[in-house]
Structures are given as C-alpha cells and as structure tokens.
Amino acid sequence: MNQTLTFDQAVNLFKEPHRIFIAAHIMPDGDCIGSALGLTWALRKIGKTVTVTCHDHVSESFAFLPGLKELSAQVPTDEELLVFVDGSSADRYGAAFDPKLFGARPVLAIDHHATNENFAPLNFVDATRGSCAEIIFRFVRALDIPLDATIAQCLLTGIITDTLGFRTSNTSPDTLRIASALIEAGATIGGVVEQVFNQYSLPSLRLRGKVFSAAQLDGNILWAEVSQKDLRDFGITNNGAGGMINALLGVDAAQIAALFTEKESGKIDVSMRARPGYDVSGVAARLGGGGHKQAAGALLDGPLTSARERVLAELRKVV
C-alpha cells in the first residue's frame, strides 16, 4: 500500500543514501526542470552522486539552467533512493517509473498537485504551495545545505514559471519569502524571465500568428488548437508551442482558455487555464490528468476534433 509521508519523514529519506536517482516528467514545464535541477545540484554539494533524467524533450528555453543537458532518458540502475518530482501520476514519468525496477529501495514522489494520485511508494505532496520549487526549497533548508547560485537559480525559475511570475492566486507570502532568499543567494528574475517569458523563434512566432488568427470563442472558453501539420509548416518541433495557453487567457471576454496540441503520437496534449473564480482542476482529473484550480491539463487520444469537443463538453460545466 501507497504511504503518504511527514515532511520531516520525507526528509530523512536523502540522509543516508549516496547514491539518488531523480526523474523530471514528461512535456517537463519550469517547475518540474527547476526543481529536479535544483535538487539535483543541492544534494551533489554535500557529496550525493545524483542521475537526473526526463523521458520527453526539455525546451531550449531553459538551457540558461546549469545541467539541463543532463536530462536524458535514464532508468534506475544502483541507486539506493528514487525520487519522482512535481507529478501527479505514475504515468508522468514514462519508462523511469517501473515497479519492476524498484526493489526494495524507497520510492518518493514529491509533488503539490492537489490532483496527486498517491502514485509512488511513498508520497510527500503540499499541495498548498505555489510550485514544486517551494518544496524543494524547504528540503534543501531541512538537509542544512547551503544554498548558492546556481541552485537558486534553478529553484526560482521553478516558482517563477509556476506562479507565472507571481500573479497566480496561490502565491502566497512563504512564495515571496523563498524568492527572497533565493534571490539573496544569488538568483535573478529578470534573467528567469527574459529567458522564459520574452523570448522565442520567428517559426514560433508565425505559428502563434496563425493559431491565435483561428481562436475561437464558446461563451467564455476560449479554444485554439495546433495540429501536426502547424508544426512541420512552420518547421517547429517538440515544444514548439510553448506558453501560448497563457496568451490565450488574456483576452478579456474569456474566463476560461484551452488549447489543444496534437502530439507526433497522435496523442492530444490538453493545457488548460482559469480566471479566479474557475476551476479547471477536477475536469483534468476527469479526462485522466492533473494540475490546479487555473492551471491544469490531460494528454488525450486523438484526433483532434473529438478530444476537443469532449474537453469542451467538460468545461460548458465549469461556466
């Protein structure tokens, strides 16, 4: 049976292993990088010899992040403790998460996700916390490794992508206070920022163009789509489509905002976003997915057109 951990249980975890196997999950967003990195770089400093590893494509957005070439797919080999980051499903993980390969090692899940399934052997998840970073961050303080810059960095640009630089409704005081003293260890938010936020391809460009030209307003959800096609028109591949969910949400008449990527898999990468008020995290959870209130989504079976119309008969209940 599944256990769920005391923090201080969680931590104590890191304390005698030297050898740790971390895995970031697949279609990897800012929190999950920052937080497997930051992690990863905090548990080297006191003489951990750490295998982090992501079965999916990491943007090139955050190759700013020192170590990011360093997720690979990997599975566990010797480690003596596996550790699964800012999931809420064992099926985040791709072939990293293999209860034939566990044994008798402990298996933390550490996640904030109030979607968390409880998937691993053992679970610790907060789910009151703005970002996974947040987590980490008090692990690192609790383990009484010195933070630097480097995973300072690394754990704010987990908070920053996560809170969407601090406007997201579970920004909470203790979220400030972290970015503080991160910030203080040498950390930057204009670097975080200009990196993430403000910079992308001109084929990215072009194909936002025409996806948000076809955005389509249903009372107030507002939907787009990119289909396979888009992408290879445009010459983008992989995550190529990257932070326009939030762009979507900022028209004005939409409470609601979803946007539908069809995946080489023919799979539907469903991400979702919410106004204050809307909460798009149970119709996640419905269609086998994940996240929170104004932040969630799913990955569906194709093709396009009916996984949008089963995602949009979800949301009409929502509003």
Ligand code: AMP
Given for the second form:
Amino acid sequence: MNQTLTFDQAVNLFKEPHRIFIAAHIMPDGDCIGSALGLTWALRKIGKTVTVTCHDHVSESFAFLPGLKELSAQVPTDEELLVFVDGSSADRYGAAFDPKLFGARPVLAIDHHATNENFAPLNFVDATRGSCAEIIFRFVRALDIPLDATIAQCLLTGIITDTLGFRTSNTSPDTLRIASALIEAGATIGGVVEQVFNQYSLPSLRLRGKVFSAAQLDGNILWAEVSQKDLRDFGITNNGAGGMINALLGVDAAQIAALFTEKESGKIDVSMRARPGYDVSGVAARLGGGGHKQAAGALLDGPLTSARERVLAELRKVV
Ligand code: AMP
Ligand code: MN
Ligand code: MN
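The form predicted on its own done, now the form predicted together with ligand AMP:
Okay, now the whole complex, with that chain kicking things off.
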C-alpha cells in the first residue's frame, strides 16, 4: 500500500542513507532539473553520495546549472534511498521508476501537482506550492544544510521557471520569502531569467511566427499546433517550441490555451494553460496526463487532428 508522509517523516528518510538516487521527470523542465540538482548538491554537502538521473533528453538551455551533465538515464543500483521529484505519476520517470528494482529500500516521491496519484511507496505532496523547488528548499532547511550559491541557483531556477518569473497565481508570500533566502545565498534572478526565458534561437522565433499566425479561437479556447514538418522546415532539432503556450494565453479573448506538438514518435504532446477561475488539470488527468489548475499537459496518440478534436471536446466542457 502506498503511503503519504508528513513533512517530518519525509525529512527523516534522508538522515541515515549514505547513497541516494534522485530522478527528474521526462520532458524535463526547469523545476524538475532545479529540484533534482538542488537536492543533489545539498545532500553532497552533508557527505552523501548522490546519483542524479533523467530518462529523457535534457535541454542545453539549463547548462548554466552545475551538474547538468550528470543527469543521465540511469536506473537504481545499490542506493539506499530513491527519490522522484516533481512528477505526478510513475510514467513520468521512464525506466527509473521500476518497482522490480525497489527491493526493501525506501522510495519517496516529492511533488506539488494537483493531479498527483500517490504513485510511489512513500509520498510527500504539497499542492499549494508553485514549484517543487520550494518544497526541496524546506527539506534542505529541515536537514540543517547550509545554502550555497550552487544549491540556491538550482532551486531559484525551479521556482522561476514554474512560476513564470513570479507571475502565476500560485506564487505565494512563502515563494517570495524562499526566493529571497536563495538570493541572499548567492542566486540571482537575472542569471536565471537570462538563461531560461531570454534565449531562443532565430529559427525558433520564426517558427513562432508561423504557429501564431495559424492560431485559432474556438469559443474562448485558443489553440495552435506544431507539426514535425514545421520543426523540420524551420530546422529545429530539439523542441524549440518551448514557451509558446504561455504567449497563446496572452490573447484577451482566450480563457484557455492549448498547444499541440507532434513528437518524433508520432505522439502528440498537448500543453494547456488556463486563466485563474478555470481548471485544465482535470482534462489533463482524464487524457492520461496531469498538472495544475492553470498549467497541465498530456501525451496523446496521433495524428494531430484527432488528438486536437479529443482535447477540444474535453476543454469545451470546462469553459
Ligand atoms: P507543460 O505544458 O509541458 O509546461 O506542462 C505543464 C504542467 O503539466 C507541468 O506541471 C507538467 O508536469 C504537467 N504535464 C505536462 N505533460 C504531462 C504529461 N504527459 N503527464 C503528466 N503531467 C504532464
Ligand atoms: Mn515539471
Ligand atoms: Mn513543477
């Protein structure tokens, strides 16, 4: 039976083990990477040996974070504690989450998604948090690990990416207090923002032009799509499409936005965003994905048109 833990119970799991395995989720974003690396550097500071992993391609745009190169597709071996960060379900971790490999050691998921399925044997979930990195910060504090600039920059990256630079409705007073402590420890907002938001390639900008000009309004749902052909035509190899979804919801007539991206596998990634007062997490969960009220996603079977019709039919029910 899977268990949910109190904060203190979850913190205690870190005290005894010397070797710890940490996994970031697939289709990695700044929060899972920043949370995984921030926790890694913190635990190393108190003498732990940490293996930090991700079973997917990790974007070079996070190369400014120390340790990024270590994130490779490893599975648990002899570690005494396994930790899965920032994911709402087991399928977000690829081969790293394999109950056959668990044995008797503790396996803990730390997450902040409204759709979290308590998928791990042990779970600590705080869905009030705008980012998983805020929860990791609390663990670091509770373990009495002194912050340094490396840990701080990793965690601040998680906070800034998931809150879109302190702009989402789940940015709380505590988010800002934590960010403030991280900045005092040597992290800089500018350093993160420059790397994460202000860096896309010219082909990616041109792709945006094409995708945005074909965007459609369906009631108050704004949608757009990116095909493999678009990515090829614009010479984009690895997801230059990131970040477009947030611009779509900037349209005043839209309460909900959806962006459909055709993956190399033929699967369709749908990214959804909703204005406060609307909730796309339920739709994402019904489609086999997950997320938060204001930002959620799922991976669907293709082709683009049928995936789009399936999603729009669900979204029309929530607007
Ligand atoms: P994105 O639109 O990719 O930025 O994702 C928005 C939110 O939805 C994030 O919190 C993701 O973790 C979550 N999410 C996106 N895609 C999936 C998926 N296929 N399964 C579960 N959660 C997802
Ligand atoms: Mn994430
Ligand atoms: Mn997150």
